Each structure stands twice: as structure tokens, then as C-alpha cells.
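Only one chain is shown below, in C-alpha cells, and it's the form predicted on its own.
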Amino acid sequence: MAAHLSYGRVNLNVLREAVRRELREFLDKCAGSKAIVWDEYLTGPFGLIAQYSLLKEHEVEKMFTLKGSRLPAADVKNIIFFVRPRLELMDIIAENVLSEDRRGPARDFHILFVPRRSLLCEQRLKDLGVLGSFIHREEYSLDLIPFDGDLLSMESESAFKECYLESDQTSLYHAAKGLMTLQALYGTIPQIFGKGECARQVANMMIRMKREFTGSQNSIFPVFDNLLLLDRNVDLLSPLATQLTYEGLIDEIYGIQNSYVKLPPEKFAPKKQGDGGKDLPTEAKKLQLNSAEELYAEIRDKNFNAVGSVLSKKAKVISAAFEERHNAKTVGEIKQFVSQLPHMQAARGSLANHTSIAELIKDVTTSEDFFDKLTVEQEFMSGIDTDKVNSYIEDCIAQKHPLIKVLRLVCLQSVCNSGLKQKVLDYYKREILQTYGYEHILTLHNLEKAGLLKPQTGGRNNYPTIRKTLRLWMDDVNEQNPTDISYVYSGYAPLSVRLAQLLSRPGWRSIEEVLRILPGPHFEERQPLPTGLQKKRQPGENRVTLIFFLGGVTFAEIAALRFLSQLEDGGTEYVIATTKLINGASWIESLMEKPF
């Protein structure tokens, strides 16, 4: 069991153990040894639900990543290939089966698509003349995964660009397929609310499954009250903005990967005496991040610059746990000591890891470039100067600073201005290209086709209206004690939370206007429940709302939601799902065609 998946109103555990079952299940069916070759891309996401000690107790003895030419050798019976359902995947698969040497023992081969079978990968397979190798041909539904006692992601990367560029909607089946395991598991969600284009239409492919399941009665008590689904296109402002919780920064800086971040080395070598500083480590230093560890989780989603003082209350709080040795006199002390020890080292290199990794967040925090780049932001966010061409950004095109940095500022100031004037828009796209080259000019097309880089249409930018309906920008931020979630940003409360929040109390009705304003429809729907099952809440019990972001949520949305959650009167409690943990670098790259 993961401990860390079951503190909260949900128990994510119960997903964890459903997926898990479902693996042991397949690789039973290939009897004897096995070699598992992996897409490399599914390791981190399979990571996190099941440990090489699994594998192995069922006969994984060999793992290898899926590349060209011949298989490493391996004396097993069965070689699995687990692998998204990618064409280009295929002529790999294809490529290692032709090659597989016909003078050794026969192996058989199986193939695993995470998360459906293709038709086509199907067909690729048998028109490179392979298809009939393979002696199970079988998909794992490994839809959403359980990343934290209140977060769950799909680990689609290409899910934002899939819908809004290429009109695919393979993900958002995905992603009701995966809501209606959540579903099977803890019970017929009552009330489904939506907003966003893609939100409707995996409502009605939820709608539709469920009425394709009508034999079976679900008599599972519903642990979720609430279903809200958010297009990430409602909101395009909140991921552009650089998160400043102590999470959000880690990932924008760093970049955390299936709850895993590589560190610079150097900040975390062991200082001995003398040593002169050499030898220092060359590898990465790299540490998962979940609420499994106690001071993270306290630490994660407080504003970076209340960290501080919480580190150096720890650090006392510690050291005065270990001064406790002193005064052990009798035997039953010192063994009452000796017990806590293990805890109390634990929370020492807890400290000193953190203490670390906010020294380095500080240095870049505390740069020059990173205030300037963060006033520009809040001006922008705040509805200063919006509408015209920002010298900051000119100066950051001329230095040729990383494009992801200035892409990521014109859309921020593009989406403050409902579209930018044309004359303004046209000047940033030639300065863009004639500085880092024309092969730009198709990542500058799917931005506008996104929504994020766009012309001013019909003359009138929306922006200020949302901003002041529903209090996105607040000017007197408290970062150490916050009463607002405007904290995670310093400033700037993000547009999909505020529409969670007010969802909750007092319902959209009071934001009708600025709900059509907003891209794509808003509309509620309700799954009838069986009699028995319907929930009587006892008095000062939250309700619990899951919240599904279609493209991708940030960190710093994520400690918002977790901070309405805490709030004494707040009545909700959120967990959270999306199709990708994004940060603004990530989402744009996403975006970004790759020059040939």
C-alpha cells in the first residue's frame, strides 16, 4: 500500500490496487520467464503504480528500452512489448521481431498497448509481416494515475495540442474511459457540472458509456458528490504566469517528472573538513516529491516566500529533539529515544534536502531577470500597458533569451488583451522569426490556432470585465497567512479556481455573463442514483468535488484547490484529475513543432 494515497476523503489507493491487479493478471497469462521492453516513455507513469519488486515476483527477470535493430540477448520464454498504440513505435517493434535470431530457442512475443488496442498499429504490424507473432495482442487501460492522496493524471502529453490543434479526441475518450473506472470503483458521481467545448463532449461519451452498461447497477455509496470538468482553454492565463508556491517553482525551474525531480549535485554533497571541494558529484541528485514526506507536505504549496521561516522553525524544532539525549537518564528514556531516532534522522535529511533545493530556487528568484520578467507578468495581469509593444520583451528577443520564455510572455500579454492589436501582433512574430529563425513561423501558427497568440477581433478586449467579476487580480496579497488563493501567483488568483470556487457558493448563476464570454458552453448534468444510495450529508460535512482539467493544470492551480479545500467554512474538498501536470515551458514546447 501507498500510505500517501489514502490521507485524504478518497482513498486512491483502491485505483492503485484495481491497475496493479489487472498487470499481475496479464503477466500471468504469459507463463515463464519474461523480458519486459518498454516505450521509454510509459517507465515514469508505471513508476508510480508498480515497483520492479512486482515484476519480478512474476517472472520479470530482464527490462530493456524499446529502440532499433536486434533485442539484447536475454535467456527468457516471453518477451512483452508494453508500448503507447504509435505508429512509429510499430516499425521499431517490427524491426526487433524480423531480427530476432531463428538459431536460438524460440521466444515468444506479446504486446501490451497502454492505454487501447489500435486498429492501426494493428495493421501496421501484419503489413510489415510481424502481426502473427505475437501470441496475446492485449490492452491495459492504465488511464489515470494515483500521484498523491488528491491527484490523479493521465500522463497524456500531447492531449492540449491532440484537441485544440488536430481536433483528436482520443484523449478525452481516455479520459472518460478513465472516469468511468473512478466510477466503478467509488460510485455514480450525482452531479456532473462542465465548462469548455471538449468538458461537453466527455460528458456525452460518459453519458453514452453509461447507458451502454444498463445491465449492471452500480451499488457502490458515491464518494464523490461532484464532477467538474474545466477546458483548459477556459483558462489559458493561469500556465502562462510563472507559479510561485514552492512546487510550482521546483517545476518551473527544475521540472518535476511522475513526482520525480533531478537537482543540480553540488548543493547536496556531504561538506567534510578539509576536502577543499573536490570531488564533488557529477550525477544529478534526484528525489521523489509527495505528501508521503511530512515536511513537504506542509511546505509544497505555501507561497516560496513563506518557506523560509517554516525551514528555520523545523530546524529548531529538530535540533531541540536531539538536545533531548542529554536529559535520558533512566533506561526507559533512553529507549524511548532510541525509538524516535529513525523518525528524527528521517526528518533531519527531510530538512537539509529542502533547505538545499530552496537555496537554489533563491538564487534564481532572487536574479534581477526574474523580477523584471515577474513585473512585467503582474502588469499585465493587472491590465497595465496590455495593448501595446513591451519593451521588456523587445530587450529579452534582442539578447536572444530562450524563445519558450518569450513565447510565454507574448501569449501572458496576448491573453490579457483578449488578442493583440495587429500592427502590435505583427511586429513581436517578425522580430521572433528574424531572431531565431523562419522555421518558426508553423510553433507562431499553432499558438494563434491554440488561441494564445491571436489578433484583437471586434475591438474589444474582454479581459478587464473577467478580471473584475470574479476578483482575479488582488492587489494586497498576505504570502505568509493567506486568506485568498491570489497567493500562488502574488497577485493573480487563477481563472479555472475561481470558477471552482464559486461553482461551490453561490453557484454559476451569479457569474452568467462572464460564463459566456468565456469560450465554449457551460451546462449541468445528473446521473440518477438507485434508491438507497442517494447521501444524506451529516451537518458541517464537505462535500467532495472532483475536478478534471481537459489539457493540463498547473501546481500552483493544484495548492489553490488544496488551500479551498483547508478553508474552515470552504463546505468542498477537492481532488483533482487532468490529462498532464504541465508548467508554462512544458505546455508551450508541447506546442512547438520541431524544425526539421
Contents of the next structure:
Amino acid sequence: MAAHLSYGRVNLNVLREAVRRELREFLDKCAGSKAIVWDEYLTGPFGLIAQYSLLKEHEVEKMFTLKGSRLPAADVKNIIFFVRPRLELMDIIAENVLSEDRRGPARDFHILFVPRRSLLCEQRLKDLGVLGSFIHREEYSLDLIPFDGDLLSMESESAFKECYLESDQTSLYHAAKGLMTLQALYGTIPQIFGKGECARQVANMMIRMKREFTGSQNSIFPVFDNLLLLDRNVDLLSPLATQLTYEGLIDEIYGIQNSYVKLPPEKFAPKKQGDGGKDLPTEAKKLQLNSAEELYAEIRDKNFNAVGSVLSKKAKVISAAFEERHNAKTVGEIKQFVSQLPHMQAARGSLANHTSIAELIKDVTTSEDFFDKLTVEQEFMSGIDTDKVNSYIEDCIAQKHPLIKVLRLVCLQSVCNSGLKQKVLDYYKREILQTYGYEHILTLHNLEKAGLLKPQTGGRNNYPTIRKTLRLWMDDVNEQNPTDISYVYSGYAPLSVRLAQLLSRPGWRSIEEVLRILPGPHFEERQPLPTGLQKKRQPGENRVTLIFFLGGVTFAEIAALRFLSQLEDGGTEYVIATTKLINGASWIESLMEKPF
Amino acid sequence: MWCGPLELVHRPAWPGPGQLGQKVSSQTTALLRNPWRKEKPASARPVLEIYSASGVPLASLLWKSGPVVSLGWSAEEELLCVQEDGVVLVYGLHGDFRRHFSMGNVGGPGGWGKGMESGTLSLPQPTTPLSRRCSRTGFWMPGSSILSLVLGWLSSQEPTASPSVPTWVTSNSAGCQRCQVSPDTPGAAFTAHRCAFCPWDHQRQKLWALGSLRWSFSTTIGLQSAPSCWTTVCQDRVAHILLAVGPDLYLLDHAACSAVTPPGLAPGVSSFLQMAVSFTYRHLALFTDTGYIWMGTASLKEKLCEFNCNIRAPPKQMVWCSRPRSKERAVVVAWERRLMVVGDAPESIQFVLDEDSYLVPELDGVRIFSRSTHEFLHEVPVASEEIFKIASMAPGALLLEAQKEYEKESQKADEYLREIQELGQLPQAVQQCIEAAGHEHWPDMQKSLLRAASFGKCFLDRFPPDSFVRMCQDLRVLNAVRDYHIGIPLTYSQYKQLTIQVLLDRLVLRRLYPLAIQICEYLRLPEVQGVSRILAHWACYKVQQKDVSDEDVARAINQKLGDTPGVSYSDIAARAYGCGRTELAIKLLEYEPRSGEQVPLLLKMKRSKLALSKAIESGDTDLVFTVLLHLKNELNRGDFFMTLRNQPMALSLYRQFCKHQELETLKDLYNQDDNHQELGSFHIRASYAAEERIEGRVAALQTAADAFYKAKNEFAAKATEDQMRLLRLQRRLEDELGGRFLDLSLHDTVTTLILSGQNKRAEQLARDFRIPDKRLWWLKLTALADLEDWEELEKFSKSKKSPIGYLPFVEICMKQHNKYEAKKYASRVGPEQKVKALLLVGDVAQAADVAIEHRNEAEMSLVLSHCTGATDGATADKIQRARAQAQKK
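One more: the block was the form predicted on its own; return the form predicted in complex with the partner chain.
Complete assembly follows, chain above in first position.
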């Protein structure tokens, strides 16, 4: 069912099974039939852990979405609330419980906090007079959710905003807890590296928590060699640029939610002869995207320009395989052919899907506007004309292109110029306010606070130094057979991944100067292991580095890390963890504020 | 065959011939000397003395409270002293007062009206950290108007019934009564505690039975006279009270009282003098005034046996004496000087009692306490009987013989061994010796049996060693605790039932820390369960030493405990705080690594600010919030804000809280910090959210603008002022033109004006707000195209030279599918974009010409890509030719 989680160097199915077990244990505590009332935000992430069938096995008969007033009628013994620990949700729960009491048979109420039980929330329930109504009040520490064989995410939407705008460390605390859970399952990680303020805090919390847990000495042989904690604000640039990998583009254009994507259905309509396309499906086509699908695993991280050739090659292979049936003469041969049929049909279905998706994407990428936008982005990233008002951006504003697109470009320019000249900045801001509305002044404030948009201070632009030292711009990119991570953005090598690459070889000492320019401290911590658990590496055996992006990571960055993992002489394989899978649009959106 | 030797466990040294007032016992004994007698003056105060099972005095204190009617030990080995007035005082093993609770004034002359209230008496849930195991305690309370009272509690953590704290029995001049608490099957989900409460109201001739919580009943039954005896029985996890009035037996439950008759009861009974329920609550014995004993199941459904002892005198005590899983059942009946063991046999076994004695039934036998002795009466275990029976030929007996002969270097050893081996019984022989060793109390005998087992093992190939090894370990532990100085004379079965954890708890209670630690180390228990736990208890004891300074105690504790895994410094600190040593508690908390534990205690000790910094250190925001809300209630607003000011992290969290919960406070916070930028944003939000009227909105924006000026954010201030102007203007437009203008952006306002034909006003607005020319052109272009006002568009295009070029005109016309109009503008497009424009309007041929003219490779391929099939064949050729030519050059 989740076999793709165990393909990687680190078997993440272990984690999935552990969290599933915890869920089952909780459900069994509430004996009898159950209804679950969901905090809607949790349903997506939970879907990756447990399907409805698992819940059903444990007598979950009904599921509702948490909302005010009364609960829908359900003939069950237990009502369980699955919620994030938020005060506003507590108010709704109290309303539910209070209106329930007045009618019908008594039920048992329970509450499951995800990922952490909160005294604050319990106090609120107490103030509302319903705390006593709950028989079980427990926490379900679902911090890191396995998404793929090498990918974990906390799916904490507002993590970046909380950390950098509101100085709220809650998600960092959860991250540290999640890392402790990982260490409990996969052994203590002997070395921790980090860059950035948040990274420092997470490392501190981990060290502290380790002290709290002494006694339950971990005797698991460490699977991870290193942990690299990276603040998103060390590299604000990468998410702003348009991702050019297959998966990245799907995300940019359609948005991938909890590994599912919803696509316009027209392209997927079954082509039947004589049908005349009368009844096209109107409901969006929903597809799950992960490495369980062989073809997707192969093309997801490729530059989009290299996807077409793979697809056509695949098409040939598959039709050749189907042609085999004519060669099958003996009964044995036919039997063998038939036994391969399901696999072949699945491959054909998968190919059809991805061909359709690729066509959809191609429509976008070949448009003139996409090309213009990309040109501007690439100019900025390679350091051309970053210090004056860009006419493309101006035109975008004048034509009222989507605000997020405009903000993304302006922020990109600001980041590539270490801040904009006051005049340029004010011009953009004024244009935006006049065109899109004054209320966006709050959003602009937020972007400034997060450092995405800022006036240049000290009159010095550090970006060229960083770009040159870290080789962020590569002119000769091979999109088909890449030799460097820069292929994921067709020229720009993501800074975050470059940092990881340089850490593994030759080490950060070589780039001290640049590290000082980038925000936040960089550090290294060791977690001593008992002698019995120290690893003796076989020659040629790769290290495993867990890289944790605090504040989100994009699919392009993930692709770049996977590229590094696959390099023959790379020496390091990466497992990626993050607070949230983001792209430029979703990221900017999380920072926007709409007062009405 | 039931065989009942009287086994001497100890010869305890009870002090002197003093009067044994009340005696209670489990493994320890408490005496209350000089108990109250009604006729005695109160001047002679009684003394409460506590002794170990071997008679070592543990504590002695002068009794200063009211008259005690009963003493009892709880499973946690706390001494409960029940006073006449229903108050129960709880003491520790060392005579240290723990707490008290009241069952209501049941003994006073106030009568039973008050007694009723005690039905809801609240027993404190045992919370001491020393032992989480609590089982049950029963005691009864005789009093002037009280017949008896049962009380007990069960704790939900109890895994199995604890054997060493059986129900206990006591005697008193009023007669001998035995009471029990409803037993609960382990694992049943019972609530914290329950009790039965069964007083007799002489005046109204009524019996009240009260329970608490689930087992709550208050049945009033009219009875003609006081019951002669009663007990609690348990059926299907429901407790009942069985009571005897004259020749009748009644079973009481929460609803009713029904008469019952034991099956096969001999006739002629006019009164029941005693009843006894077995340790397991399965069996019941009844002693009648005819000297007849009925023994049967507690359900009163089946008779097991009966016995007529022909003694009509009421016995002082009657208890069951049996061994788990044994088929033999027996009851021990005690009179003043006589002890009788009766069972399913025609004959009884009788013993003479030299002194006043008290019986305590236990899991596998009966303890007999008297002033000078402490004895244990039990059925001889099967293994021991087999081996030591005279002329026994059991394999174990032969093996023991063989080993003895071997030591004597006699060849008989071989003969015996062969005999066993021929029957293939050597494994059983070894097993028997091991088992019998367990039941032996004398180390010499244990050794000789174990030697025999070990000897036998030599001749076996694959005998699993664990049973032998475990028995050696167990015996070593048992012998250690049975020592006179320790005084915990457990039998092997009791020890096994009790588990090592409970035994360690008992040792800890007796402050025998070194022995406990040695046992842990010897048994290699995991640190968390073993050594650390004991050290933690030691530390809890240590903090109670008031004569040592805080620094010294803290240092001593830290030195010994260090970072020992599993030690909870916060538990120790809580204990210190409980003893009133707050400073010490704080010092100890410093060593606590878990903030989750630290913080609540600090809050409890009213060290909120320290709690705040600890919470912040932990990074657990929920903890910080908790402390913050606590502080908010505790401090006045000013102090609270000052505290926040020094803790930036807490401040930002509190801001978040206020943003969602208390907006006004948020404003105050920004004000306090002179954070004008945020204040500005705050007022902007307010202008949208809180204000409906335009004046209110403008006023809020004005405040915002002022704040931005203070924040030296000129841009924001100006933008805000612009917005105020715009709002007023939009209001006026709405009034004059109708339609919706409010909350449109400036850009959209101008567009709307153009769309509604108000070009002049649009121009004016654009000028007033200084819309850049380029954008204005875009705006107009889009709006006019939307209107499809091609005439106006053309006029506009000619008004002056377009700052955005003419390609957008072409594009927008094509978007509206107006090729005719588009072509007009295509000719005016500048040379760089000409090709693009021509292609847009579909003029491929001309585009090709221009491209060739430009000699621009990119443009040429662009045109080429637009060439479709036959129609543009000539054009394509032309380009190809031009290309070839260009390459030649």
C-alpha cells in the first residue's frame, strides 16, 4: 500500500507504521462505534497515513467536518474530535458538545490533538465548561508525514509566516519533536549542521529534549549520518523563481496538495469513437503523484524540456510490448504475456495520463507571457538590470496580471539586488496599491518584514558575490543530461541545495565569507553516540543526510537534491524534510493579508 | 490429607507485658496502649506504637486526638486510625502524620441523620509517589450506636490483589466482627474508590447501608433486632452485604434485601455468631450458636462441607486458611486459648494458644500474632510434602537422599540416582527440589534442597537453567528481607504475588534504601524501575530533613542522583515544596531537565516569572502561553506588560494571542512599545473590520497615517492619505453617479469611470492621483476595447505618441476578434515588434518581408513557425532562400 516509502535508502514506512499504530491504539481506547469530527485542515495529511478503511476497521462509522452549532445526527457511542490545538477550534467544539448535551442519548466525547496537546486549549475548554465532558484527551504526535521514499513534510501551512513574521516558534518546536521521533526510530543523528536563526533554535531544542529523554537510551544503529537544518530565509530566492522540472511545473500551474493534483478533465476524457465528445466530464481529474508510479518516478525530477523524449521513448517501448502478443505462439508464451498484461496496462494508463499532463503544461510553457516572465526572472538571477524599474513588471501591473505573479517578480528582483533602491521600491509599491487596492499595504508590510521586499541598505549589493562564490548562475545548462543542479531552473542553481552540496564536499569552511553574508548563524553540533553504535563506513558507502527546510521547500529543490543523491561520486544521499511543500505562489499567498 | 503444622517464623520481642489494646497487622504491627475506656479518666493518654513484623519498634507517639475505635493498615502501609467521630487519621510507617479525612460524624450522639451524610464521604485517592499500588483495606468500627462499618478503597492501578495486605481482623470486647470490602476483579474499570458503610440505628431499628459512587445504595430495612454478624460478599463484581439476624440471613444489594438460606444447613440454628469470607472471596464460612460450622461458596449456592465442633461459645475469630490452587480448604477458628483447624475431615486439628492471639488471613495461610510470638499457619505445599513425608519414594525425596549420600561419598548415591533415572523422573525430581526450596524458611534447608537440585541437574542434558537460577535469586532476596533487622517475613508465594516492585516499595517505605538498591543491582533491574526510583525516594526523604540547610540538601541530592536516568527532580521538588521548603524546591528544579514538569510546579509555588523564563527556554510555546495567562491573572496590567517587555519571545506570542482574542490589548501593547508601524497596520485593519461608516473609516485611516508619520514611514503615510482621499471621492461618485465605487482600487475606479462614459472625471482622477502615463494608456486601452468603442480608441491612439507602443493595440483588438481594427495599428508598430504585430493580424507574407529586411534570424524562424501548409509555401521558400543567402555572406 505504501511500498514506495520503503524504496529509498531510509525506510520511511517504519515511520508510517509507527504513526498508524499510534492511531489504532487511540481508536481502540474508545470502545464501540465512533464518529470522527475533523478539523478540515487535517484530512489531507491524514489521508497519507490512514485511509478510511483503517478507520472503518476500528469502528469509525461516520465522519464530519468540524463546524459550529449542532453535530449531525449519528447513532454512535463515541464522538472523537481530531483537531489542531487552536483556540478558535475549541470554541466550536464547545458549541458542538453543549448543543449535544441537550438531546438524545449520552455519548462519550474524546478529543485528539494533532500534533500536540495544549494546556491553553484545555484551559479554554474548561472556561467554556466542557472539559469534563471528554473522556480521553490525548495527543497524536503526527509531526512529520512521509510523502515519499525520501520526503517528509509537516504540512504546516503557516510555518514560515509564524517564524518570520510573528516570531512564533510553535512550528519549530513541533519540528524538533518530529526530529526526536525520527531519532527514536532511526537512531541518534551524530552530526547536526545548520544555517539560520530558526535552525539554531531547532538544534537547541533538540539538544534540550535529548537531555529530557535521558534514561530511555536509544540503542538503534544510526541510519542518518548528518542532519542539515536550513532556514528558508537563508535562501529566499529559490522559491520565487519558476520551477522548471516536471513536478515543479505541475505544482506551479495546478498546485499539488498532499501529493494529489486536480487537473482540467477535458484532456483525460476517454476517446471513444462516435462519441463526438458530447458529455465531457466536468469534475476535475484527481491524480495521486508519487514514486509508486514507475513512470512518474522517472520523469518527475527532469527538466520539463527533457520529459517529452522520455514519454515518446516509453510509448514506443509499451506499444512494442503490446505487439509481442503477435509473437506469442505457444500456450506458455501466451500465458506469460497475459501475466504481464496488468502491469503493461497500468504502464499504458500512466503514460496516457502523463502525456496529457505534459500537453497541458506545454500549452502554458510555450505561451509568450511565460517566456517573457522566465526571461525577466533569468535576467534578475544572472544579475542583469536588477536595480531599475523593470518594464515587464510595469506592464504586468498595468494589465492587472495576478497580484501574486507581480509580487513574486518584485520580490525576486529585490532579493537579487539585496534590496531595491528606495525610489524603485516606492514606485512598485505605489503602482501595486493604486492598481490592486490600498488594502494590500498590509501584505507589502508583511513581505518587507519577511525580508522578501526591502530597501537596499548601505548601498551595497551582495548578491553578485554570493552568486559567483556559490556558482548560482550557470550559463551552460544541459537540460537533457544534466551535470549540475542548475538544470532544475534552467540556469539557476538553488542556493539552498548548493549549500548542502558544498557542506558535503569540501565543507563549509571554504565558503565562510558567503555564509557570513547570508542571514543567521551557521553552526555544527555533535551528538555523542555510545561506542557500540558508531558507524564504520564501508569504502564507497554513501552518507545519508537528512536535510530539513524550516519554512518550506519547493519541488525543484527536491529534484536538485535527488540529482545529487544519484550522482555516482556524490558521496551523499539526501532525505528531505520540511515544514511544508511550497511553491512561489503558495508561499507568497501565505504571507498575504486580506483585511476584508 | 490436610496437614497443618504450626510454623514458627519469628520469636518477636514485643515489649513487656503491657496491655495490648488494639493490634493491627500486615507485615507491621501497630499497638495502641491504654486505649480509652469509658470509665477511665482521659488523663492517661494512649500511646501509639508501631513495630516491624519482627518486633522492632519503628515509632511511638503520644495519641492526642480523639478516641480511636479502630486501626488498620492500607496496602501502601499507611496506618489508618478511625476515631469515634468518624475522622480517619492517616500515618506513615514511621509515625509521621500524612493526612486525615472524615467519614462524617457517625459515632456521636447526633444519631444517624448525620451518619447518612457520610455516605458521600470522600476518600482521598492515594497519591503518594512511593507506591502506586494500593489495594484494599477493611476495618470495622464498633461504637455505641454503630454496629459496624466497612470501608475501603481500591485503586485503579492495582494489577492484582495484593496478598500481604489481606483484610484484617481485630477483636474487641463487643465481640468479634469481621468486615470486608467488596473486591473487584482486576482490570475492571472502577472509579477511584468506593466504600460500603453499614451502620445500625438502634433507635429506629434500622440498618443503613451506604456506598459511594457506583455502588451507591442507601437501603433502609426494618429489622427487629441488631444483626449478630455481617460481612460483604462479592458476586459478579457487585458487592453485597450478607448479614445475620437471629436464625435468618439476608443479602443486601443496592436495591433490595432478600432472605437467603445456605444449602444443606443443619437444623436447629437460632443464631449465627461468626461469618468469614475467604481471601479470594469465593468461599464463605458460618459459625452458628450450636457450634456448627457451615462451609460453602460465597454465592450460597453450594455447600462444601460442614463440621460440628460442639463448642457453643462464640469464637473470637474465624478465618479461612488455604493455599492458592490447593484443593484443601480449611477454616481456622480461634477462641481465647484454643485454635482449631477444621475442614473437609471428620477430625479437627487443635492447638493451644498460650496468649491472646490475633489471626490475619493471608494468601497462603494465616498469621497468628500474640504478645510474644508471630507465627504462620499454612498448608504444607505439595512439593515439600512429597519430599519430606516419612518414607516418601517421590523422585524429589530420592534425589535429596542421593545427594546426601554423594556427600558422604557413598555408592548409595548412585543407586538412588539410578532408581530415579530408570523411571525417567529426574527432571521432576529436580523441579520438586527447587520448588520445595522455595517454601523453606531456613537457609540451611534451602541450601540442601538446592544442592540436591543442582546435583540432579548434572545428569540431565537439556534442563533449562532459569527456574533454578531464578529460585536462587528469589531466595537470596527473601532471606535478606526476612532478616530480623528488616522484618518482612514473606512466604515465597506471597513474594511472587507481590512482585519485586512492590517489595522494593515496602523497603523504601521502611527507609531501607541501601538494601533496596542492593536488591536492584543484584537482580540487574533496569535503572528506571530500580535504582533511580529508589534514589528518588531517598531524595524525597532527604528533603524532609529540616535540620539540614537547603544548599546542603540540594547538593547532596544532586551528588547522589546526578543525571541518573529516570529520576524526576520535579517530584522531589514537589515533595520539598510540600514540606514547606520552597527555596529548596526551586534549587532542585534547577536540575530538572523537563520543562513540562518544571513549569507547573513553579507556577504552583507562585514563581511565575521564573516559570516564564523556564517555559521560554523549553521552546514549548504552549507552556509559555500557559504561564502567560497565569501571569496575566496574577499581576496587574502594568507589571504584566513590564514582564513581557523583558521577554521578547513571550511578548510576540502574547501579541499573537491578542490578535485573535483581545484586539484592544494588542493596541496597548504596540503603544507601550512605541511600535508605530504596527499601530498603523492595526488601524488599517480596524478601518476595514470595525468601521462601517465612511467617516469612521477615514478617521481610522487618519490615525493610521499619523502613526506611520511617527514611524517615519513616509510612503505608508502618504499612501494612507491618498486612500482617505480616494474613499471620500468614491463616496461622492456613488452619490452622484450611483453604482458601486467604494473599495475599488484607484485603477479600477478610473476604469469604471471610463466604462460608464465619464472620461473627464477619469482624466481628472488620473491627474489628481498621478497615475503614470504608461499605465493610464494601458488602462484606457483595455477599457475602451472592453467597450468595443473602436472610434474612441482610435482617437485615443492618435491623441499623442503612445508610451506603450502600438503592439498592445494590435493585441487587444485581436483579443476582441477585430482584425480590421488591429490592422490599423499594426502599421504603426515600431520596427522591433513589427513582425510580431504582422503575424498577429495574420499577414505572414508581409511579416516575412520585414523579417528578411531586418536580416533577423530569430524573426525569420518565428515567421517560419507560423507558415502553415500550402497557403504559405511561397513565403516559407522565400525565407529559406534569404536565410541561405545570409549564411553565405
